[in-house]
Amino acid sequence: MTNKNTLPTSRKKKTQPATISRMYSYWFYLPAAIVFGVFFLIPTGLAFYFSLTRWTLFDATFIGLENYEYFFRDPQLLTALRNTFIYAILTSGSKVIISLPLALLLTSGLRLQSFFRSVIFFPVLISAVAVGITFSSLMQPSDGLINLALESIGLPQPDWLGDPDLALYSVIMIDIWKGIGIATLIFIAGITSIPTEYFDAASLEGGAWVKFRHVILPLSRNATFTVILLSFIGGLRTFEIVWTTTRGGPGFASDVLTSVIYKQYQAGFYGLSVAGNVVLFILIMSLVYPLMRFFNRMELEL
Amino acid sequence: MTIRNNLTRTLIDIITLIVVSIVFIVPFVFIFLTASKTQAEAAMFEFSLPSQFRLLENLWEVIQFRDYRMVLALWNSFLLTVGSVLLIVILAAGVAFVVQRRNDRMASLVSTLMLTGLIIPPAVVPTIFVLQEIGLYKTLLGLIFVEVSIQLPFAVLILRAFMASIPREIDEAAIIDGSSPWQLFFYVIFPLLRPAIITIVVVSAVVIYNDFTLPLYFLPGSENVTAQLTLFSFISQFSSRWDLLFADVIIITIPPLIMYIFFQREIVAGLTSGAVKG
């Protein structure tokens, strides 16, 4: 190995010669490995252990699966679990349904195109807390702007964030409002990267529908997958908008896993809080990995 | 025919303008108007012009509130954001450099770990435990490390994709010229990564600056307050001061807005190329 004459004249496909791989030294990994290991991997590993304990941050008593049993027996926690699903599915679905047509519109040569793109992207820059606060005032039941507008055209005025049947869906709408900018941007990128020859070919065959059905839809499949995956993961992990608008209320009507984790933490039930975290890991892993694999297969078929 | 086309065009323009205005512009006008009102008027949540325009007074009052706590908060957010972003860029570039160039078992292990980090949420309470053990709980430095570990996977993903577009011949030329691994990385590769680095700087800066959850867990107490948390204290204690709350919203939105205006093109280009390919 230390022989200086090992520099090969023709390089094989996978194995790199020693001099070359020496240039890409593992030392470059080290700083990132320390930070990622200490502040992400170790806590993640500890979560699995502490979720099996009654934990005060100082000492932990092993209690087996008791936290999980409690978690899956408590109807309020089960509501949170169900809400997390609803949240992730509705936000990712709606973002695709709304932002694909929006992206089509914004690549069709409107006069104010770049202005619209900036306006739609703007909520992305604002913090989720600020968005949450703004919408809790806009959604005030009696004097909020949304209900005043509904009143003026004679429609019923629901208590958006105060009605237990409605609160979760109001929060979901706020999330969609905030996230539509990124989704649209990804679609715009997907559509604009389609070579123009495809469009030319499609316009020979027929009108706008052919163009959409046979060119745009299949060729922006990657963008669609990206939007679905990003917003699905984001939806399962959501916290800030829920916390600033309803704090999981009224009652527990709009609680999601992350708000439960925070509440249990605040109440000092650290073991239970971490069990919630582990449930969230497992949920995300078991849903997102198959989804990714499925999308990858679809892409290969393309 | 063309006249009719033009007419439909204009009609679509107008309809889009109306819908986009209602859905996206009205909330911002509302923020601005409410921040300009008196306490009593702001509490009515009306969409109306203020009877007296008090925006500057309200902004000033927010800044002075509790011995200039806002200034401290913005300073803390600045340190948090700059510190985290610097570390993210340097650490991620090193990882992306080696992961993309090598294709051994270690590289695929690192890729898997990064993907995992991108998907699963951080285990917050055990992280508090770790920070306490090493004496970094409730410190800005501790939060910086946590933010870095969370943002790192995204940065590696973008940089790795970009790294693939840098030809290996460049590395080989540098090697023949006798450069060491560190020279190759810092003088040759790192400068070439510039477009991707700009994207990461802007995106991570906005995300970390806007982050509310992690400071909520890791920086309790008033001496370590960040910009987003000032808002939180307004809601919990001064729910009646909607005028100041929205003035605060305006103040804390200025930094990301400035970033956006300066780097608009780079964000859009970088984010989309990274996201769609990734």
Contents of the next structure:
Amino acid sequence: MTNKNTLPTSRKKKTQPATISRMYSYWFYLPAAIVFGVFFLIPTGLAFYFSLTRWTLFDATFIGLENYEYFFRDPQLLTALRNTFIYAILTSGSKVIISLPLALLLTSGLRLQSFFRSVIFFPVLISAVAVGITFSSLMQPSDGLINLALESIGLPQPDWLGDPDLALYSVIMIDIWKGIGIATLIFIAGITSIPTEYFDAASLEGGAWVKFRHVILPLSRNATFTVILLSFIGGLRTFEIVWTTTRGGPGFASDVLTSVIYKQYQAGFYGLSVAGNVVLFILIMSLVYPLMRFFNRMELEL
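Previous: the form predicted together with its partner chain; requested now: the form predicted on its own:
Partners and other molecules omitted; one chain follows.
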């Protein structure tokens, strides 16, 4: 007859090392979990809390959802929201359209290819603030270098940053110029990762158009998704170039969500501006997460 008291003890002795071994591996997650909690979860939780308060940096009074009510009643908000979407869509779409041909050119065995790659990537290395200040000087209506060049060939000289109908699109052009390098680099990485067998097979079927249409375009899909996603997120949260060129003006013509939030910070409405940041966070998450899930489903295995 089996001894009922000794059987569980022997099982414990056998299962204990396996349990300890399984638990041991989880300890390696602990440093990452602490960093994530301290630098991401706690600040996010605090932001949600302060968005529900009247906050003066030294004192916070809980006021419920009043900040959100004020934020959504702000007359600048609708303009800023519309501009933010225009900004994100135009910058992400333009970067794809311009970067793909550039990447094709820079992977075609062109002479001085490395030099041209460096030239295109150079704007990425410059601070967005420096880019904004430089272009605000270049785009001056009377003595800016761009208008002087247009004048010399007899073309009209628009007020790039002072015209309410043009200011937002001028800022978008600056953003595209600055971001085109990183988008081209992603496309170059995508094109060079395509196995050479596909190019060899396409060469038998036709010339450069067949390679582009049936090999490069479909097999660069992952790179295209990456460029769209990164540019779209960057467009939704853009701030430095807008602020250093137009400060959201003239009037509210080039205001985006982040510039509206910053103006509230400047006015001392800290709780209100944190509520704006929470709205921006929720907006980005609600748009980008489904987009990312869709792109992940459509990705190709090369």
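All figures in this text were calculated on a predicted structure; none of them were measured in a lab. The term rigid core refers to the maximal set of C-alpha atoms that superpose within 1.5 Å between the two forms. Residue numbers count along the first chain shown, from 1.
Rotation of the smaller rigid segment with respect to the larger between these two forms, from C-alpha superposition: 11°. After superposition on the rigid core, the Cα atom of residue 62 is displaced by 4.8 Å between these two forms.
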